[in-house]
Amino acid sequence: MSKAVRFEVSDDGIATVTWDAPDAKVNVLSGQAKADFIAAMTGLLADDAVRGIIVTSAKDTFIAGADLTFIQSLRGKPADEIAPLLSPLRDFLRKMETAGKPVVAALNGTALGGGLEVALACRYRVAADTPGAQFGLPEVTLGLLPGAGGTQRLPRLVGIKPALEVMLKGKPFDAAAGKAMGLFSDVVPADTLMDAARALIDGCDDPAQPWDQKGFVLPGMDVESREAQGFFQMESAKQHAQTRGNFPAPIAILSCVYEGCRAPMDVALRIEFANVLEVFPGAVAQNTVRTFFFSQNAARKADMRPDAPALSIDKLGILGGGTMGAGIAEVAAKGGINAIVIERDEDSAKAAFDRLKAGLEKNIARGFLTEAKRDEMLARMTFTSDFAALKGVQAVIEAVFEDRDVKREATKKALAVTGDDILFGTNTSKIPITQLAENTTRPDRFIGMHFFSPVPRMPLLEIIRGAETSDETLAHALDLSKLLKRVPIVVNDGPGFFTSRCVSTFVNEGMLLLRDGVKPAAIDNVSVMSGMPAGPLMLADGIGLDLMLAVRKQEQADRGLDGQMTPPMEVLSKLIEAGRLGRKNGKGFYEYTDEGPRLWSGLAEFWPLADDQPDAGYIARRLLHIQGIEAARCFDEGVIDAPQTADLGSVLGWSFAKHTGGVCSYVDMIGSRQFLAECEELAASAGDRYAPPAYLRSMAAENRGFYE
């Protein structure tokens, strides 16, 4: 087996250790790579002929980070079982920095996570001025914390505040920023990197790390100072407010830095390791890594793509220049695709273009966009009412008003110009794709492409197969998704598909709790504390109460129940009759004023408060369990067939409690048998909507989860 690390020793006694994982584009801290590194370095540190060591990489990057497949193998394991698996590199890095020889990290490119932690344990770090190279400790974004000494070495190197900024936000930075904060000794041209590393070894007076030298003082704020006490108190409160205590990693990072910086390094490393052993095998970290790394990356690569010729596209037609259509045009133009946007008349086309342009100007003011990029994007866009402008497009996305007749007319006009064999996607959140496909003679080339608002900031794309959608059409839709830099999930047709269907149960349940006499503040507050970004009542106001009622009426009609009102529809009707439409007119479940939203005091007159108020756990179960049940029904009905798809769709589509990893992971965290029992209890007390579907019952009977 080829080694992931090789080394050589020059005549001047300087050794070069090079990371170069065989058959891989990047270096990661796999078990084999760590063993190879430790073996090579151990020999070199013991060799009297070696006076210094340079650690570098033969790849375009230095080390991309930890082997997350290995991290996933730690799920649920006890500390005494995983400690021997995690400790070798951590222990060796401490030996390396106390061995009495200068070690220099020559960072030729990106060093993230464990890769940067290896560099932190070196006496010096010098970075190449490589365009696009990124550095940082992003572990917190995956529910983890640095586990190889990063929480201890970084604050001792750059100070507590800058270090926590890096670790708690998890945002990468470039080499110049790294030098400015004191992380790098220098940033040099790539072709002088090794010379700069050698110079650092030649000029080294003391190979011991600063924190191992007598008289070391923590840079910046003293951890024992009154300033530090206040800072940690405020930062802890801030993290609790942001995460609602649902993510353990940020609090663990704060604890590591606060406790560790008050202790000698060897004790500090043990403090960090204790937190690692608790966080890494936990469900939050494990589910976060699975969904936000593995599932999301697989979706971006379109691993589910059927085998078919690739779609070649440089010109995209978009029907409708509203919020959704303009957003699709923006991401298309940003990705280098010419966007032809069709509006109902020229005035509407001009207004849509002006709105989009104004949005780009705001992005420039915020530093998110350059003027050159704006001009490049605008040059790729055409807004017009003339359907003839669609001639020559390779695909069309219809994004007009959510009305069957409006969609039918726009579709037929577009296909009259483009021909029926073109890839035709419809952006709808509710209307069955198979029904809309009846507007074309080629239903096999018709597919749902449900974008989320605001499109430039919401990466998810729910692709919906109609009854006759072909494999080639699905493949082409995934090709277009990749060009638009979306994260796609693929589901089958059905009322509400997957995302709209599940989030509707959340909003409906909020209204049903209100009808049952539960305090409206408790409904929304418990929802947010449970990990949802907003409560169901506030979310309903944002959607628009009149729009929600119209959609639900259409859903009833589609089921053959035209005219029949459900309890949530009755709640909506009562508010609408009182002139309350939601945020759009400043009056809904909330009052919207310059001082901010406040629950409307009149709600209690419509729905009197119950004498006995339920506890927070009961409210949370009703709001979250109903979404889990609906996801199980989607499996039951063949709308969806993979928990990865459901989890990704839930966290990216409607921001389901992200600390759980998604709606299926949420059920698995509870356990199918326990979840089933709790749903049966809710069905008895709250209604048949909690009746467990067959899919959930079969899981419980076999004592397995969605992922087992």
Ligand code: NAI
The other form holds:
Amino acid sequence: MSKAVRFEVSDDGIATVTWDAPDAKVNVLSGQAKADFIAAMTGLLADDAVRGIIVTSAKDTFIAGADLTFIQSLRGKPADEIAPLLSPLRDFLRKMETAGKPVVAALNGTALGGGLEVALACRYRVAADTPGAQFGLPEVTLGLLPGAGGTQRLPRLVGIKPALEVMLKGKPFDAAAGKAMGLFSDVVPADTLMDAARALIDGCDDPAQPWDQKGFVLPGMDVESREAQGFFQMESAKQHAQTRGNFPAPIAILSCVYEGCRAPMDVALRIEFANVLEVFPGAVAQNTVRTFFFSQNAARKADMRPDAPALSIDKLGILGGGTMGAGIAEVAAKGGINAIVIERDEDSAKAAFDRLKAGLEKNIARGFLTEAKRDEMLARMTFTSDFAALKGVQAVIEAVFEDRDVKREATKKALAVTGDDILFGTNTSKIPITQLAENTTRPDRFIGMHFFSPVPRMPLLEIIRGAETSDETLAHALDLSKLLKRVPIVVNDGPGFFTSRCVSTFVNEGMLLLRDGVKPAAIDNVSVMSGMPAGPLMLADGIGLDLMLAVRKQEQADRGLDGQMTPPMEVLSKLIEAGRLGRKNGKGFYEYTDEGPRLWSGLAEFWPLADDQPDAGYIARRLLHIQGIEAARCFDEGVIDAPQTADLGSVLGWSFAKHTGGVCSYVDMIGSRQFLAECEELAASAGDRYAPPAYLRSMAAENRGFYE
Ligand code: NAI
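Okay, that's the form predicted on its own, but what's the structure of the form predicted in complex with the named molecule?
Following is the full complex, with the preceding chain placed first.
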């Protein structure tokens, strides 16, 4: 088999080691590639005829990073088992930098994560000015930390503050920023990269790394200074506030830098390794990698797409130019698709267009959009009340008011122009797709396409199959999703589909805890501490209490329980009767004043506090377990059939505690038997809604998780 790394030695004693993984678009640090690199380098470092080594790549990029499949294989394993798997590259990089020969990384393109760590262990780094090339240590975004010396070499090279900025945010930067930071000796035109690397070898007067030279001083802030004490305290508090202590990686990075920078390099590397051995096999890192890397990438690539000829779309019809319709038009135009937005009259069309334009201007002011891109986007959009403008579109998405009659009328008018065989998606948030499909003669071409607000910032797209939706239509909806750069999940029809029904259980549970006399501040605070972005009471205020009550009334009617109030509905209607509609009128569970939101003191009169207040663990279980139960019910009812769907839908759709990796991973973290026992306990103390569904029972009986 050909090797992932090849090398040659020139007459003047400079070796070039080139990463070029066979049959792959990019180089990753796979086990084989690492072994090939170590073998080649070990020979060259020992070869007296070689006076310096250049490390580069034959791909468009340098090294893309770690092999995440390998990282996933470490799940739950003890330190002594994974240490020998993780140490060869780390140990070798230390040997390389202390071998007495200058090694130069010639970065022809992107170097991220482990790729940049290889470069950091080189004596010099020079980057080509390749357009779009990115550099950085993004490990933290996947719940990991740089594990090949990065937490020690980067601060020694560029200083503690810039290094932590790179590692704690995980945001990639370009070559110019890398040079400004002191990471690269130089940034040069691509065709002079190798000459520049050679010049660095020729000019090298000490092959030892700066940190191994006598009298080395850390650039920037001294780790022993009072400034550093204050800085680390602040950073640690900031990280705890941001992650609620739920993500171990940022705290591990801080402690690696704080402790490591006070020690000589060999000790420092051991400190980093101890953190790596703890964080990498842990559930948070493993679930984060699974959901945010593997599941998300598989969804973006539409791995679940049924086999069918592709639908090419360059003109998309959108019915309704409100919050959602305009958002969809914006992402369509951004992705190069012409968007024809139909409004109910010309005034509404103009108003919708003006709102969208004003939004784009704001983006320009914030530096997110260029004027040229805005002009390009606007040129691709038409806002009109004339349905005839839909002629020639290849797909339609309906986003008019959430009202069956309005939807029927708009759908029929659109189909009269396009013909019923067109791909027709509805953005309804709750109305069953199978029922809306009755508005067309081709229910097989009809599908739910549930976007999230604000569309430009929320990438999830919940695609809902109606009873008669065909495979081809699903395939075409996924084609459209790709063009709109969404992360799709595919679910089956059912009340509230998947995302809306699960998030409703969370908001309802918050109201039930209030009714049970639990301190309202505890309800919202425990939610946030558990990783939810906001508490259920705050969330309810944001949605609008009257809107929530209306939706729940409709749900009851759909179940044939017209006029019957559930306990959460009673909570809502008490507040509504008191004139409290939520954030929109400044009065809901909270009071909204210029000083910010404060819980309304009158809540205690409606729902007196219980004498015995439950502990945080109990409140957290009630708020999160109910969502896990609802997800399991969705399996029972055939709404979903894969934990990846539920996990992606939950973290991207309603920001379910991200450190868990999603609602199914959350249950797996607890273990199905333990989760079942806790639900049974809650069913006895808090109500039947905690009665474990069959899917959960069978998981516990077989002692397996959603993923096993
Ligand atoms: P919206 O009220 O902001 O916009 C609806 C637009 O439809 C209005 O501009 C209205 O003038 C237009 N319209 C009404 N009747 C029409 C007709 N016959 N022909 C053409 N246009 C017509 O509502 P929003 O929030 O954009 O919601 C639209 C749909 O998306 C609803 O079904 C809603 O349930 C759903 N949805 C809303 C989400 C949200 O967060 N706002 C999230 C996901 C789905």
